[in-house]
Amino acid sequence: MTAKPKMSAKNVGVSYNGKVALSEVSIDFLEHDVISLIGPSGCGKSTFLRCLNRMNDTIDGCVVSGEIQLDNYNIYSSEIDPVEVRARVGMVFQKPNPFPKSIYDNICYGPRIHGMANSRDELDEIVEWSLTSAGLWEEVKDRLNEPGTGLSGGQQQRLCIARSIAIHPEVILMDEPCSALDPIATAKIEELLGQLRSKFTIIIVTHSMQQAARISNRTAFFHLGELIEEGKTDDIFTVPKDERTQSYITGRIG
């Protein structure tokens, strides 16, 4: 029996002011997957993962075409609010951005803004489940009320997973999230990933094809604005179907 797809992208263009960026994309997001989008710079990923969670209606001049849902409701429909689609669909961005408040803070913006919490009780079981399940509480028990930017940056990057999850969405889109972080901390955020992707749908950015095979069980290339091809991690890796695919992970274009 197939798994059904959390969400599915069909045929989804991007352009700005007119200029194309990304075009005729279809892909499908499976429950529990981890799915790297590798590709040369300025190649439509990360164009291509701000669609998922309507972040490019941020952005003047930007049109999206296509189609994208989320259990089989389309994210752009008139009817759908865009920060109920931001409260499914999580972010954890490139740099670590926690606010200027405490850890606590950090973690309960989310929660108190939809309502999740009738109590400071409650709310501290959300603060203490979500710290735990970034690998962070054991780091950051004692100091709750110290700023979470007085953390490392690979702490705070967790926080801001954190963060993200306390809200408690379906899917959890990764922009590099790695790329501003040393090796040390770069492997708790993998580790942390292995760990999340039975509670999550995780969709990564990376610009690190080790990191894409370490992590991943799914890949997908990107060039030129186009999806060239996606597949098992190992497939992409080993018998690439495009030449392109191909190229650019033996070094030859990228």
Given for the second form:
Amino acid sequence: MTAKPKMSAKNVGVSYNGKVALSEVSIDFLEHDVISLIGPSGCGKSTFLRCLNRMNDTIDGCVVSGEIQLDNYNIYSSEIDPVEVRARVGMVFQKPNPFPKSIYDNICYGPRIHGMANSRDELDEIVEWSLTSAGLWEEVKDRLNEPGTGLSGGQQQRLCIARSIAIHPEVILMDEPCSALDPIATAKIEELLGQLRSKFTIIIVTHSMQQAARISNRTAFFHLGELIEEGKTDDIFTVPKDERTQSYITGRIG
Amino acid sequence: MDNEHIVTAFDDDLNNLQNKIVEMGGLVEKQLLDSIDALLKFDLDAAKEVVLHDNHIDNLELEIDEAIVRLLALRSPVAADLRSIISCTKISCNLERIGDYSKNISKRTLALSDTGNLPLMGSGPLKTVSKMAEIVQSMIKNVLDAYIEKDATKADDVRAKDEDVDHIHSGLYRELLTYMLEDPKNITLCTHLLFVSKNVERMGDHVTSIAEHVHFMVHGKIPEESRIKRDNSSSAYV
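Take the protein just shown as the form predicted on its own and give its structure as the form predicted in complex with the partner chain.
Everything in the complex follows now, all chains and molecules, and the chain you saw is the first one.
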């Protein structure tokens, strides 16, 4: 029996002012999968990622076609509120972007606007749970009122992950979350992803093929706006089916 | 996938590795030829040469190992590149073992100089050993071609050829036993020849294994259908 997908894309296409950036992408994401989207710059992987929580809505001239379903709801349907979509599908960006607020308030921002807590105690609980899940609690528990921007890059990125999971999303999108981090901070994030996968479905865009191989159980390769191949990470990195995948991952096209 | 890597030094490394495997294969082929030649002509000097030359093969294996460790550490190869490199570790290991068997044949040739009755009855079995060796030698040559050309079909053909070697060895086993039954004085010579024959038969097995690595290198999996084995000597009792 095949498991029901958490999210699935059907014939998704994206164009910016009439220029096609992505065409005919169909892919399923199962619950608790960690899926890496890889491909050369400009292949459409970030564009596709941004479709998954309607981040492209904010870009003028961007038109998304096809269907993206989250638990059988088309997230582009006119009855669906994009804010609701983004609460269920969180996002972590390339550069750590904590709000210019305290560590505590960074985490509370989402739960507050979504009315998830009724008391200070409940907020405290959310803050501790989120920071613990993001592997940051021990490092910051004594300075929760200090500004988030005062943390190191790696800590800031984990703060952003903590902030995104504070509102209990079901899917987390990550757009090259380690590209601005050093190897140690990268290792910590990778370790964290391994733990987070038990609670969330994680879709990650990465330029590091080795990272994709290490952290994900499925990998999708994009090239020139097309999804070329998607499959088990083990298979993609040992016996890819498509010649273009082979050429990309072995360093022959970029 | 014949197009080149963006990092050309990676291609240089891979080519260098392939050249070493081919060089090693060439040496192994020659050692087999020389060891059988020395046995047939009972040329003790040539046999000593074979024993000495085995060093070259062992050294090449070490060089290949070093090159592979370096490649893995520096280039993090994946997919076809990774398969080709992993296959090289196994192929070089198999080639080294084939080299050892040639060396062993020559050691036995030297030992036979003490038995004295070689011209008396050796010729029949020797011809058979020589025939086996010819087949194995062509298998080595073809499997190296298959490796260079990344031709899995050619490798599969080599794999199938091992059946003939097994068959001849089985026959020779029975033949040598009858010589031993005829006259106990033949036992030393026949035992050595039996080991020589077994060595050649084992070489065939190693070539078969190389053929499987070539198949893996090309397709990412080892050949599915099992091989027909016709060496019954391990289970035979006369």
